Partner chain sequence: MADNNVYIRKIILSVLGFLLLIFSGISFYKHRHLEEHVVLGEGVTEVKKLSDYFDGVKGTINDCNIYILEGKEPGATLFVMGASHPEEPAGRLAPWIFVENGVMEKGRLIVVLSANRSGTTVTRLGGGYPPDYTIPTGWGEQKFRMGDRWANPLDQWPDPEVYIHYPSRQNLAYVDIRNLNRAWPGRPNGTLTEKTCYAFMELIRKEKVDIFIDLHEAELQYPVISTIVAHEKGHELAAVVSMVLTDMGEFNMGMEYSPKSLHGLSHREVGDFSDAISLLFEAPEPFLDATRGKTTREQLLTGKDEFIVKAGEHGLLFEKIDENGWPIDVRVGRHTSAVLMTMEIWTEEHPDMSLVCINVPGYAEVIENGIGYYLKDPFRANPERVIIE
Amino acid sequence: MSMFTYAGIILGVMVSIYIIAKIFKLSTELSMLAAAIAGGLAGGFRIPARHIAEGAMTYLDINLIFITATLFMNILKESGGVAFVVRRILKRFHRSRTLLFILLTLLLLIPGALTGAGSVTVLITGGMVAVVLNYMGISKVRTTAIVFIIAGLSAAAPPVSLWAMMTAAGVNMPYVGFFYPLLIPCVIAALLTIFILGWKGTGTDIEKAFEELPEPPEKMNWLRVILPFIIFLGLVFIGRQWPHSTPVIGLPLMFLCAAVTSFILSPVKVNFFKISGDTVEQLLPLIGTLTCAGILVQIMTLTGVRGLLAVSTVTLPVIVVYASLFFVLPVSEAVLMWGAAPVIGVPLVLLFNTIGLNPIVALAGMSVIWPLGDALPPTAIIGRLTVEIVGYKESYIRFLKACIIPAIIIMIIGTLMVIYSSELGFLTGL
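May I have the structure of the chain above on its own, in the form predicted alone?
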């Protein structure tokens, strides 16, 4: 039996077990774990405990970033900082629809950009921004689409882009040079989304919006909101400006410093330990997905399945790969969630690197497209969460239809970034 046939049989077993597990309504995390164990058994490795343990630790650093960054955002929200910012922006700029849209877009981009999770954007600022959009005369379905699309883009935006980080780790590529290749398309696509879907609304009913928005504490001010961000960005700047003279403390500790600062500056008493527990509980599905994705990739490497996928992808006609990105990336995200990055992203980046494209810009382009799959069954995690938080109670299909135009724009942007990644390579050095 050839190695290709051997790896192909194991891949067939893993896919079959994954599908069966989903039919029995197991979670995506348990389905990936079952597929990994089945792959080990089919490959003659029984249950390889050492590889399962190693795989589970693959994305430990990324998990720590998610936990500490989300803890920071949750403390900021509980202390009233988020409500304070939303109300001040609405009060100051409600007469200018353009400026208000730009600032609301930034409010939706920041939580996901810092944490790498679109769900955090929906939970932290999504509900409050939705209130403002509703009272700007924007329909519920379009409001839901705006929050979902920008929340997805926030997860792809720097400094923490999960898909880019996981794929880069899979090809042993440093997570360096991604800032502008990710930032520019995410900001452009987010602004286009909110202007296209929201421009036909009416004037802002500021009084009704203020009645529904939460009231921040009296002592909350801009200094209490901004100082934790200054500390975080300062630590990042120091580490990059003087890399050889500064101890490497890592992003998790930087976010923890920002979280502690926000806790100390809070004008109201917040329970640090309760918020910490709630944060871990909130992120449990994400942590579970990353852990099981690591196990799955480790077993695929052990059995040769990962090599089979890489070789098969590299030998595909390039035009076919380009033409299928808009379909393959969102669907893989819908099925495997964040596990799509190491399973699909790694062989694609290897292919792009082989044919002379810039792997950083190409990966950034794919990372912009991937979040669209978070609204598609069977998982649809962020899509369902957005519908719940915004309070949209009509047809889910109607919500998906409202997302079509910005989704097409995002797919075009991401695909063009891949095709012209060599020409856009200068972005990595900015």
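Condition change, the form predicted alone to the form predicted together with its partner chain:
Chain only, nothing else included.
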């Protein structure tokens, strides 16, 4: 049997089992696990314990970041810090919608840009920005779309863009020259998103907002809110500035330090252990999805399904590759998450390099499109996280529809960056 038939059959089995599991109302994570195990069995690997365990560990670090960052945000919320900040921002800036939008866009772009993870944006500033947007008269569904799209862009924004870094590492290209090719499209697309989706909202009803907003504890002040962030950013800064004289402590521990600071500074008594328990419970579906996505990718790689998808993508005619980027990249992200960079990104960048495009600008263009897939099943990690944090309760499809206009703009920007990458080569400054 040829490898194409073999991998094709396994892909078919995995997709069918996933659909059947979904029909039987199994959760996304269990459906992925079922598909992975079925793939292993169909491929003649029986139940490969080693590969299941190894795959499950793929996103361990990201899971730890999720847990510690959310714990930090939950403590901040519980101590009244979030309500305090929202009230102050509204009071100070409610007259100028434009200024507020620019300020909120910055708030959303910074955490993800620094850490490379859109989830961190959603967790750190997403919730707060959403509250402000709501009081600016923007519907919940549009608010969710704004937070999601800009969080995705923040992940692609420099200095840390994991897709660009991992793909660059995969083709042994130094991660240099990416700053402007990533920054410019991200900032433009983020501003377009917030203005297009937010402009039509009713005026800011400051009276009503203040009535509805929870009253922060009396002793709450800027210092108590900002100090934990300063601790976090300070630890990141120290690691960047003196990388060779400070120990590597990793993002999870940095978030934990911020959480503890916030706990100590809280003007009201906060139950640390209860919040910790609630946080893990809140995140369990996401952690489960990431863990099972890791298993799925591992089994796909083991059985050659991953290779089938990769080789099918890169052997399409170049015009078709260009025309399908807007579709292939988000879908690969939805299935593989960052795994999409080595699987699809590396062969595509090598293909672009071979046909004479500028690999840096082309990769930057791809990096802008990739995060759109974070709202799509099977994983839909950031999309679901955003829905959760913003507190949007209606249909997920409606949320996706709200994302369409900015998504199309981003797809066009990214695709044009790939096609005209040679002409845009000056952006790299190399």
